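First, one chain by itself: the form predicted alone, in structure tokens.
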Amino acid sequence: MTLRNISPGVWFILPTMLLLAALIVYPMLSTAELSVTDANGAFSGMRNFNVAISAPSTRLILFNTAYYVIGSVVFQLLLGILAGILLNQHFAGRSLVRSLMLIPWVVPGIVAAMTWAWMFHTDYGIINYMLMQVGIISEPIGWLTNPNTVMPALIAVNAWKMFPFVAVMVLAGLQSVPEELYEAVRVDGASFWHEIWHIMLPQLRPVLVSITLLLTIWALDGITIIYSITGGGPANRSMIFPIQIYVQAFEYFEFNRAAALSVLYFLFISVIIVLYMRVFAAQEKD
């Protein structure tokens, strides 16, 4: 086959494929190579993986990652669905509220992280001040220094940051729901909650499936909020895999072990995504 016989579509897509190969395929192959070699470049087999898996902190980091991802996605969905349904109703100032609701989403992650870090500050934070003023707490709480409260606080920040995205997608989905469906259930005497449960949520199911997958991927890849606020502390109680990989590579300069962790994390994410897609594909068939 000569160059003249190659389809024009191949020539159009070739630059993109070369760019993807340079930016994605090559780094992945290089990481895989690093994971099975030592610092001198000699083949070390599965030793880096064994060290990474047997490390005492690995189990805690795995739990923290699952805790952070599940907590973030659940609250992002709950807040986003409620906000989307609210913004779909007719009330005065709806356009203004829709615009203001986007502020958390458009604020840069590092700016949001630094702002919330000050708000959660034990001595000077406005959250402790407000809770003490209304009598909910009697003394300041170390939200970011207490191992029992640091992860819920970070989940709250992440949920605040991303729920507007869910709300926008839910609102877009609700705009496509035929008005006849609402009129039909209202004739039968259905309440507003019946409309939500039997009309809105079933119609939003395809949208929510896609949103959940995106939120899960973003949460698994999230590093800005946690690293900027706590750096993984205290005592690794907010350490998740992406931060551990970064610390292992660029603070301890153990690139081979960091590469092994990256490969393990890639496999972990791949399994979650495949299981997620299979479960919802089976539900769609039913």
Second form
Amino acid sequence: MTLRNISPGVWFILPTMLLLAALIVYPMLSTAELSVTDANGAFSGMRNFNVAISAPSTRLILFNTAYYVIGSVVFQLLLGILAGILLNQHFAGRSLVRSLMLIPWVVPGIVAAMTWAWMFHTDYGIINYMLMQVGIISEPIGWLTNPNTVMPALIAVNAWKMFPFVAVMVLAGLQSVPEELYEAVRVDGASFWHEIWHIMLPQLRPVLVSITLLLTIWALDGITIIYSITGGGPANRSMIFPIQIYVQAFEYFEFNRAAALSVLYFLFISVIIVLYMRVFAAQEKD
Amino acid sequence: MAQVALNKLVKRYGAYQALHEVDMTVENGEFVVLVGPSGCGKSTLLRTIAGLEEISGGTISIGGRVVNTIRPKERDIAMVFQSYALYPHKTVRKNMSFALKLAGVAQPEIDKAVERAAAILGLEPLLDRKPKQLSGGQRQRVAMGRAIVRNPQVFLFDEPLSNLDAKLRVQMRAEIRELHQRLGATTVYVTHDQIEAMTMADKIVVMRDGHIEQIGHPLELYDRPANRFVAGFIGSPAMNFIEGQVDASGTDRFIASDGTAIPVSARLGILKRSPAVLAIRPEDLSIVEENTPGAFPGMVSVVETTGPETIVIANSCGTRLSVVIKERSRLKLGEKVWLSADVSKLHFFEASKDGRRLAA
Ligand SMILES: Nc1ncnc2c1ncn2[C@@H]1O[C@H](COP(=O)(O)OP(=O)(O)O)[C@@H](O)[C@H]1O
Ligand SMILES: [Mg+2]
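Form predicted alone done, so how does the form predicted in complex with the partner chain look?
The complete assembly is shown below, putting the previous chain first.
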């Protein structure tokens, strides 16, 4: 094959492909290599994997990760759909509310995390202060130190942070619903609830399927909020997979074990995404 | 089934007034067609009857009950939309049964109603398809099916045929009429197509700019249009209008603005001297021999053949006149012809903006 009969398209994508190779393929291969070697670079087979899998914390971390991802995505979707539908109604001051709603999304993640950490603070946080003022609780709750409340609190922050994104997408989706459909359903005798259930949600389905995938991916690698608020504590109760990898690698300098965890996590995510595509993307077609 | 009565109905969108004190009655079982140019307020009127649009004044009653503030679902109406507005994710069966389901009708009854409507419209083989899998004509039919399963007091149609091709439109026109004969339901049908109005209506309501211009039986509107607008809107090719005035000298002639004289009936004495518009339908003009008494000259500018008839457009009387003739024509462009108007078929309108009909 001479240079001449290579399709010109190849030349166009070549720079991007090289860049991708350097930034994605090389690190992936290098991680795979690290995961099967020891600190001296000698081949160590499955040892790193065995250590990672048998570590007592691994099951907890896996559970936490699933808890965090499912909790975040569910509440992001619920809040976002609700906000999107409400902001699609006509009311005075609608554009102002629409703009204000975007704030959580545009605030940098680290700023949001630090602010929430203060709000959740056991002694000085405004949340405990307000709840005690109103009389809902009689003594401060250690939101971020109590093993039972730390994950819900973090999920709440993540839901707050991302729901505006869902709302914006839902709003855009709703605006492409033809007005006559609402009118038809109204003439047929539907209430607002019926309109949501029989018109809006079915029409939003394709949008929601894509958003759910995005939210899942973002939650799966969402380090910022948890790492900056709790760092995975107390006692690993809010530790999720990506943070564990980070801690292993850059706090304990166990690069080979971190690499093994990365490979496991990669497989875990791949399985989830393939299952997701199978179930939803396939349904989309009919 | 019920009568629909509108009384001084007003609809404003902010400062813009879309309907001006509309009065109109649709009798029990009547098929009324609202017709008018695009933007004249037909859909707005229909949607106020449906309750999809709040009204700014006047009253709407259905079956003797004032429904001004009553929600669509309690008005007992069904509507067929221009885009059909079928629920895209529901099968034909579910589309048709949805209203009954919401109304809490028992499943066996719903099934019976859907089967019956499907049989009337020939939809049985399509019941389990989704709207996406149907042709335009089939979707149209499902939209009608969705309306008739509910057995409502009033049917409302908003330009239901405008998305169909010409041939299907003619076929559906007949089908909708047939359906009406069969169900006998009070119907308000909106269209911008005057041929649809002429062929389908028991009664036509002609609208312009939010006003009703004339209400009447199709042939009444055709034979005695109340004003120049209705005259020009109903009929195809459109009515010819010639500006001028009735001759002052006592001979029974109308003098067009370019001086051409057209014989008229002697009873037009009252119109003498004031400017007026003479109107004549293309089929009431004919092409005659040069020396025919009362003939006036014109010059052929367009000849169109439809098969059964020929439309000749001639420059004459300071305007362009369409003439419909039954026979085929060998006329050439630029050829001089002689035209004659049927004296008994002339209409006269005021030269003013309203162009009201002058007694004649
Ligand atoms: N929601 C609305 N807001 C403002 N103006 C409207 C609205 N709906 C219709 N109109 C105006 O009212 C007039 C009549 O509209 P419509 O009833 O849809 O006309 P038609 O159906 O006869 O073509 C038009 O001039 C249109 O611009
Ligand atoms: Mg319209």
